[in-house]
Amino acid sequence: MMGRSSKVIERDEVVVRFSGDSGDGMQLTGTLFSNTSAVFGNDISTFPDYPAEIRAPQGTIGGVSGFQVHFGHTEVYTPGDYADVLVAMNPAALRANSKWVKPGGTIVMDVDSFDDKHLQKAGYQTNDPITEDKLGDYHIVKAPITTLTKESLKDMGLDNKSILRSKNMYALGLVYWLFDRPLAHTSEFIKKKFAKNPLVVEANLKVLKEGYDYGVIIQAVTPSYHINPASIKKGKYRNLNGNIAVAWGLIAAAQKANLELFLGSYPITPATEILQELSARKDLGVKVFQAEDEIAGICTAIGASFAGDLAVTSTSGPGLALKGEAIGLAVIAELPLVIVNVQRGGPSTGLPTKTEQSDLMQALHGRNGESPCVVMAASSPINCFEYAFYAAKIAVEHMTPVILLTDGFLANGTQSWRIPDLADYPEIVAKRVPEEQKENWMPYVRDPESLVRSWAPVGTPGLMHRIGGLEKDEETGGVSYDAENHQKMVNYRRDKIKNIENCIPEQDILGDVDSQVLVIGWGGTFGHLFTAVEELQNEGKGVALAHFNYINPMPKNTHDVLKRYKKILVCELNMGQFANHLRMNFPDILYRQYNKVQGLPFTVLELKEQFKKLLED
């Protein structure tokens, strides 16, 4: 390959956003670029942003599909606020994203699609979008991507539709030149992906290479970027999103518990990928049932739990509402069950592909009666593995349903994941009926300390018993309407969950522990909150951060942490659900709130502004 342009921008980290119509292949393009950057040795974080419709109106703002990747020489915790490079395949993509490009950034445009018709569809008033969007100070690369793709493939015998489908590879080749990235990883992907269609393989490889070569031709007038690999711990890495991480964490837990894994579930955005991933793992003994609805999904999982499996159901917002009664059944039956809820914008079907911390109150209280269960939240795409594992551990060892909250941002976002050694994870030990107690065993007699009952899978000889939704006798498990017994059982179920605080880690404080200001977050906002705190600390402004993964019960030291700080700001992608949870549990503390409900994650910039205001207040 030819030498690089003399105009090379050295950076520690860079944000690139690919954007086009939902049929332009931007998700695949962004994923391949992310994978190549990860293989190159960069730390990465990604954020796919796409409409709910499979084929949204072409050329409109509503139909724009984007994929943002943040990669760098240093560790990165977010997909980045603003892009250094935007690839805009049509005017709508430019209009929707130009405000998210850093001043002086680079914008690659497929100029062939910037005709009068598409400019009007995107809402431009003139035929000069650069002036209209005030982009005069940006590096604009006007590449005729569609024309060059057509010219490249005109003699290959492909139909026009197939040729146009290849233009994303031309754009990808150009971006690979921009960042001096090798084509080898993507070439291997193309060969495997289209192995049954050699003509498609040849076409995609050809335009990928020619896109790169186009960069070489324009290098005299176009700056390129240089980002060194990150210094990361040695090991085997792969790119992983939150949904796959959840699926693999559950598989790991089943192995550690020596139980078969059962998933009863119904497809729903953005949780469906968990169902798909587990259904592909029959080789690891996973059993999957795609049910006719959400209620059937959870009820089959409860049945599997009664039969002795590690039972799981997955869903999202409105699906969790439908599962409410059955979660109550698992609470009163005291059976282990993991409910994975991948949150999205609500209420009702709301914003299926957009992120929101929408379901915390529903997870905590969305059932009839006194119905406590454990609620946990993952906080990064890759630690979805950890929290799926520990959700299963708590469910099995404490005979309780556990609701694990992730969200659309975590589910679809990816990070580099160092594949762990399973030997480093603890065993999961189910509370079985001791041999010496089998003769006189009663199903609801409890361990005096943990208040956990024994788990006798249905069909175990000599351990026949019934479960159901009616209140039970505190020992035999037979139906009981006795007033005092009901009070005891309510207390037992409450205290059993409360006792789990003895089995979870204490709450960590990050950042400037001695600051007077404490920022509080939970779940998928960790990356943005941590980065904002870290950047402020580098600017000499100390702020502490307490980010919660265990919501019910909360860590034992929570009140001690809260009362140490003069000012507390709770930041959430909802209208204040965790803040109200804290007020209910620790009413002596004053909480301020910063809330956002736009279907988008926080930006680091807006968080820093809020923290600075609090420091100056």
Given for the second form:
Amino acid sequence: MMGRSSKVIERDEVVVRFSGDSGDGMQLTGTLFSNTSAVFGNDISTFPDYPAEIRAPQGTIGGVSGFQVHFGHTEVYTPGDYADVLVAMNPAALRANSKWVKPGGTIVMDVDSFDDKHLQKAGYQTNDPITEDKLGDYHIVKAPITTLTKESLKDMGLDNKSILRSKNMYALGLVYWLFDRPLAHTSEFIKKKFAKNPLVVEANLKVLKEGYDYGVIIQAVTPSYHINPASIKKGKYRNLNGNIAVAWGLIAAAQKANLELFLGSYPITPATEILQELSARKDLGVKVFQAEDEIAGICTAIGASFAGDLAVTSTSGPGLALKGEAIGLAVIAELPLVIVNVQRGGPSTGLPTKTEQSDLMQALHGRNGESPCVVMAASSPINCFEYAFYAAKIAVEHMTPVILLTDGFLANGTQSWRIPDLADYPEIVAKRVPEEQKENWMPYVRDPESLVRSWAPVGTPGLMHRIGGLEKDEETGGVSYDAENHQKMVNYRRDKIKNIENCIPEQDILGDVDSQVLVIGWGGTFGHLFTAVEELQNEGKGVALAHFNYINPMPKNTHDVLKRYKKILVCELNMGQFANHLRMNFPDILYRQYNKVQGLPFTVLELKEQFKKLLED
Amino acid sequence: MSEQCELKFSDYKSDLSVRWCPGCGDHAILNSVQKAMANLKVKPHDVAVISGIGCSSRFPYYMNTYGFHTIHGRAAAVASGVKVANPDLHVWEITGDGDALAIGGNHFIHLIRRNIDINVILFNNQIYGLTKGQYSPTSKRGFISKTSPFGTVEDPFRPGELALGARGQFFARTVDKELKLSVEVMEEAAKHKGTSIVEVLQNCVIYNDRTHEAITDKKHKLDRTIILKHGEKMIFGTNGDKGLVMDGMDIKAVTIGQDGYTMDDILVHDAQTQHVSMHRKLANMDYPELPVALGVIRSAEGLSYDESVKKQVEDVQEKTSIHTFEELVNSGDVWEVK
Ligand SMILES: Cc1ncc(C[n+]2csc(CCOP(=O)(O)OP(=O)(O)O)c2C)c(N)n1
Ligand code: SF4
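Just the form predicted alone so far, so send over the form predicted in complex with its partner chain.
Expanding to the full complex; the earlier chain stays at the top.
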């Protein structure tokens, strides 16, 4: 790499946002950039932001597709609130994103697309978007990306469309210069991806390099950034998003449980990728049934569970609503089942591509009758792997449906994931009928402590039995309308779930444990809450954080934790569902709330403000 | 799975006392299924009987097999899951006309379209029995019930037509009290690879008594129904002198020896042809214009879902470079931090 003469900004961490029209390839560009940063040794967290429409009108704000990556020399837990560098491939991208750039940040724009027509489409009144958006104090890099790409490729014999499609690689090359990153990783990717089309490989490599060289030429006027690698644990790494992490966690669980994995599901944003990934896993023998609707999705899974598979169904809010009746069936039948619900903005179809935490009450209570089941939530893209694994373990070992909540933010966000060794994970032991009990086995006889019944899959000789949705006799499982038996069964089903608190970790407290102020979160907001707590602590203002992954049952020490603090603030991306869950369970405590339902994650900045207010109160 | 072993009719009976109304057609259907299973010699532990909700759906409790009484309309989906999870099992679905064709209509057609190897016994009493007498999707137009006190203003589904429209490869019809025919048809259904639909004309003595009586009563049944047998002439009637012929695009019932019709004109039943148009005509025959068809109307071979999945898994596993979880997580873009 060439020496630098421009100003070099030393940073612990940096946020870059790539944005352009849906057809500009920004998702790929962002992914390649983040992979390069990860390979370089930075900790990363990414988040894509794309329109719900597949092909929104070109050049409009509605059609802008973005990809944000946060990478650092220290650990990063969120994709970052505000970008240090924005790449805007057209005026709409600038308009949609300029408010997300840090004051004084760098904006790279493809000036060729800033013509009157496109400015107008993006809603600019004048032909000076910089003034209009008040970006005078920013470093603006006006690069003629389209012209230079065309010029570079004009003699290669490529058609115009393919030439224009290479623009993103030019932009990427330029960004690599900004961060002094090698091109090798991306070059390898291009060679592999387009192996069948050598001309396309050549073209992409050429503009990638020329984009980089353009940076060298303009360096006098543009600052560049220097971020050292992070000191992260040794091992093999890869990038992983929450949906793939869920799929893989389930595969790992099936292997540990020595069971076959079955998924019954119906496509729905943002959960579809779980169905897609597991559909591709026929190589590992995963059975996937794309059902005619969500009801059939869960019902096939219940059938598969009856037949002895590790059974799963995956969905998002509207689909969970459809599955309610069948979840009740799994509750009363006492069969293992994992229900993954990737939350999105609601109600109804709501905001399909946006994130929210508003299905909590539905997960806890969205069924008829006294119908308790386990509810847990993952809190980072990569820990979706762990929680999917543990959801399966609890389902199988406690003969119960388990609802695992993730959300759009976790599902699509990525982090670098240290590839685990499955040997480090616990065994999952299905509760089979002991040999000596086979003679007079009754399907609803329970383990006296855990209250778990045993699982005799269809096909097991000698253990034929009938189950169903009608209330059962407490031992034989035969239909029973007996009043006292019903009360007993309701109690058993409740206590069985409650007992699971003995098998889950106690709630930890992070941050300044001795503070007077406790911040509470659950699920996908962990990264933002934790970063806000850390940053405040660095500023000498300590608050404690209790972030929940187990929601029903909650960790055994929850009440003890809550009692220790003077002020409690429950932060969630809904109108207060977890706060109400806490109120119901621990009514002696006063809970304040900070809620947001805009389809967006929290920003660290807003959280810090809230926490500060509470400290000062 | 179904190797030779001595199994009796009673080996399939559970010890629970049967609770349908005395005289309900369901009793006879239970006997037919148990007899068919004994004849097929399937081991009770390899059998799963899955039902929805309705009077008929209590069925699994009376079988000494694995059984699951699920939720209204969803038996087809639960049964699909059982079969896909373990294709070696013998899976039977028990459902009513409301269960299968109203609330479960979507699952019914998709099960058939996928051709999963499940035997569906559809109890058609043209009424909602368990909820005490409301009209169902198979009740005839004008039918008076608690929810149609002035008669329905809807046309019914014809289950056979629906099944064939959903690309069904096996459709048969029988009558609850015709034990011999029912057992035969159930056995054929079980042997057929793919989804088999058996419509049983079932009498609900309480809420829709004698609804099928016009065609099923002893005195008239030979003239008003026809039992179809693959490869045999379509002959019926008390004296065996009536038959079916083609008249243009339509089927017509004639008397042999009258109007110039001879035995040679009578149609021969081909249940196995892929062509569905004749099967559709036969399934739709209705009294009084034509005799109602009983027996196996269609039994065509097709690739079952189970076989296709098995083959695909074998193909993928032969070609893949990913055989274990470790290989999966290490595939693609992986780097090492030393
Ligand atoms: C979700 C739901 N809706 C409605 C019902 C009430 N229900 C129970 S059985 C039934 C109809 C049963 O009719 P059919 O399937 O023809 O069976 P039959 O009782 O006649 O055998 C209805 C409407 C229910 N159990 N569940
Ligand atoms: S109500 Fe009708 S269908 Fe139900 S058990 Fe009685 S007779 Fe049979």
